[in-house]
Amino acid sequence: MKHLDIREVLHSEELRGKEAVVCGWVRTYRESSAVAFAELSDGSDFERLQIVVDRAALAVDPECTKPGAAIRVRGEVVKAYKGEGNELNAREIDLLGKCPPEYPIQKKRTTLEFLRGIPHLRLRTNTFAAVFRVRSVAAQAIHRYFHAHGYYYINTPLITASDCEGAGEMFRVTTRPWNAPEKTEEEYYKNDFFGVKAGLSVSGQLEGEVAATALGKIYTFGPSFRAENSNTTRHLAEFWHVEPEIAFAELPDVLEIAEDMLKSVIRSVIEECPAELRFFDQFVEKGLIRKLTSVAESDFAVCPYTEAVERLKRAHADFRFPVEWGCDLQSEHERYLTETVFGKPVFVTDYPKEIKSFYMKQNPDGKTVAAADLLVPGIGEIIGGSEREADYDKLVAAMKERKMDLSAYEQYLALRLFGSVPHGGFGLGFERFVMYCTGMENIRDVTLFPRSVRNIM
């Protein structure tokens, strides 16, 4: 049906005095004994367009006046009677879809605990419906910064035979029966769709690599999956993944990348969602648009693991996980490092080889690999990425260590035998990266429907 939406009412001045036709949800309504005001919202916009009735002129159905009711307006568009925006004098009001009593979004304040039960409805509310249009300028912003540097977006497949990771934390795909009549593991598999075990993509790196060994400079932006059972507020089931990768690069020109990438997409974010921006600093985290400034405007800093450890072992703080050289950080020395260390996004350089994954490049010192996590204040670890092993030898010697099945990665280790050149690139945790931009504190409340352990609504 013709009309406009309710962004463009509110703010174009050139349709003052002119007739316009809205259509959305209502947020409230009240009256008096000559004139009823209800609040309109589309989801174009965070403010809502507020529809002014003469009650002695027209006659409003009472459907359309209970909150959740969606209705058509036709009217004279007027400068609001407070503030700069618009309104809109009805004319006509027709109502769209009826709403009954028991609507769960009313005027009273729900917590989010409550509105991860309803995520059908819950982006109705003024708090998720800016989080997801914050998520979508950011992701128009991810795409037009690689497309403007010169790489090219691939989709990688979300089936595969092959764990990137090579930790075994894979969804299994399969269309066999769970009472298949096989007997043995190799029998099942082999009588399965693909005739191998098959699994969800955890990353799209692997497939990357390919095309950036032939292209130059590619980005990947889709869904991954991992069947980790963390329960955390920081941990999804599913969730979405930006993987560049990059032929002829090394560590600090990774770096470079997404330092750069990152800066450029906060910068879009506080330009076009300014609104959100002030509703989430006000409601949601204080000090949220001058922390993402800083980020805009800093420096990122760089420490190697080893000073990193160190670092945290002379901390006068209460850490739950003890410190040594050679663990893996936890959140809460990820945090410490960022909000009290350095006062600012850090990247940690050059880990353990142990601890992390198999197609790192090793270092000349035998103990570290050339990998990087980039830690943000209120986060933690937010980026991740290396340079990639090209050494076809040390790559396979890396598998091997971890019994890792080599016939799986034939391909992945060919590159290395065909003209292998340095290269490398990074993964961008989207959900963790609209958090941090939103200030909201549970991953679950940035994902429309969220996949975790035991929670599949």
Ligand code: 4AD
Given for the second form:
Amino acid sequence: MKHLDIREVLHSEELRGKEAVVCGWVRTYRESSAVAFAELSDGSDFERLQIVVDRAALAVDPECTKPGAAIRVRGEVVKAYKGEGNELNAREIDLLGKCPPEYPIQKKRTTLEFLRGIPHLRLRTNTFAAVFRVRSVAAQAIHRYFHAHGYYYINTPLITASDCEGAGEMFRVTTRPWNAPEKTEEEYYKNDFFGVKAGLSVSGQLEGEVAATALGKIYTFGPSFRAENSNTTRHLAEFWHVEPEIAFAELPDVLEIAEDMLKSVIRSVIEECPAELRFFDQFVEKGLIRKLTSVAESDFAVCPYTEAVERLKRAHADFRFPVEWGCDLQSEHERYLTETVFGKPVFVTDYPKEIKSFYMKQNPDGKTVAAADLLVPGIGEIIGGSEREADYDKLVAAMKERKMDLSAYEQYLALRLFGSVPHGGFGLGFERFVMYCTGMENIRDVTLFPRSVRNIM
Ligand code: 4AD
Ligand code: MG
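With the form predicted alone in hand, show me what the form predicted together with this ligand looks like.
After this comes the whole thing, all chains and molecules, with the earlier chain placed first.
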């Protein structure tokens, strides 16, 4: 179907005085005796294109005036009567698809919760269309950043036999029936598709290390799966994960890369999505643009875990979970640190080894590991990363302490036998990052079809 994107028609000065064809969905329609105005959206731009109808010259099919109806308009592009952009003086309007009054997206503002019940239609609202344009721009900017800095893009397997995070949160992958006849677990898996217990990967890191210790700098950007039974506004069962892995890098390098990458992507979002950000700033998070601009321009804070715990213990705050050295930080603690103590993104580093994963580099103190979580205001953790343990014996010892099955990690361990190097990386939760850029408070509202406990619409 030959037509132009509304984005182009709205903003192009060269098109003025020329004829153009656009397609889209009617957002509003109002008429007086002489003229009628339709606002048309095709998803390409935050703004809608105003269609002006000279009622004496053009009779419009009433179906073309209904909110949600899909139409095609041929007309002359002219400078808008109000504002900067263009509008279209209609010469011909065709109906592409009519929209009956049951259409659940109506003009009055509906709640996000109501819209969560209609994931197949909610992208036709300003809010959701804006979220997904920002999401796309951010994803492209991430790829651009890594490409420009010499990283190779690697695709790691989604089906795996090894649990990267060791937290037992893997979905199982099986072709066996629920009433399989085997008497033991071992036999059951032996007869399964892969002959061993398999699941959906919680992280591409372990395979990412394989690639980084050959190509130097790599990143993955794909889905990860977590069967966490946590029904929160920050957890999904299926989320998108950005995981760079860098050879010849230590923890400070990892922090530097994470900070530089985030700032660069935020700058791209500010540059490429001005209308979306103005909208979010006005209706979703007051001060969003100021927040993003200042984050892009100032340094992130760094705070070792031990100091973080001291600060939390001194805090005048009513925490639900008490804080002691050795405890995992709860969301309330993370948010207190980043929002109240530092007032900006903060890397918390050097966590107790007991609460972190087996692969993290053990610090000389024997108690902590070279880990770093990035906490941001409003959300808490958006990045988890570390330097990796590059010493074969130390890594094996950490795995034995955790009673892990070493045979499932032979290849991973072998990286420490053949030319082992200091290396590290991190994982960015892409949806959490999109929340941060848009101010949206629920991870379900930045995901097309969110999957979470008891929810697979
Ligand atoms: O902190 P995590 O578990 O770290 C890893 O998986 C490492 N293997 C990453 C690495 O070093 N390559 O997860 C990384 C990030 C978290 O900080 C969070 O932003 C996001 O992934 N994340 C989730 N996002 C949405 N829903 C979930 N259930 C998530 N679990 C983790
Ligand atoms: Mg984490």
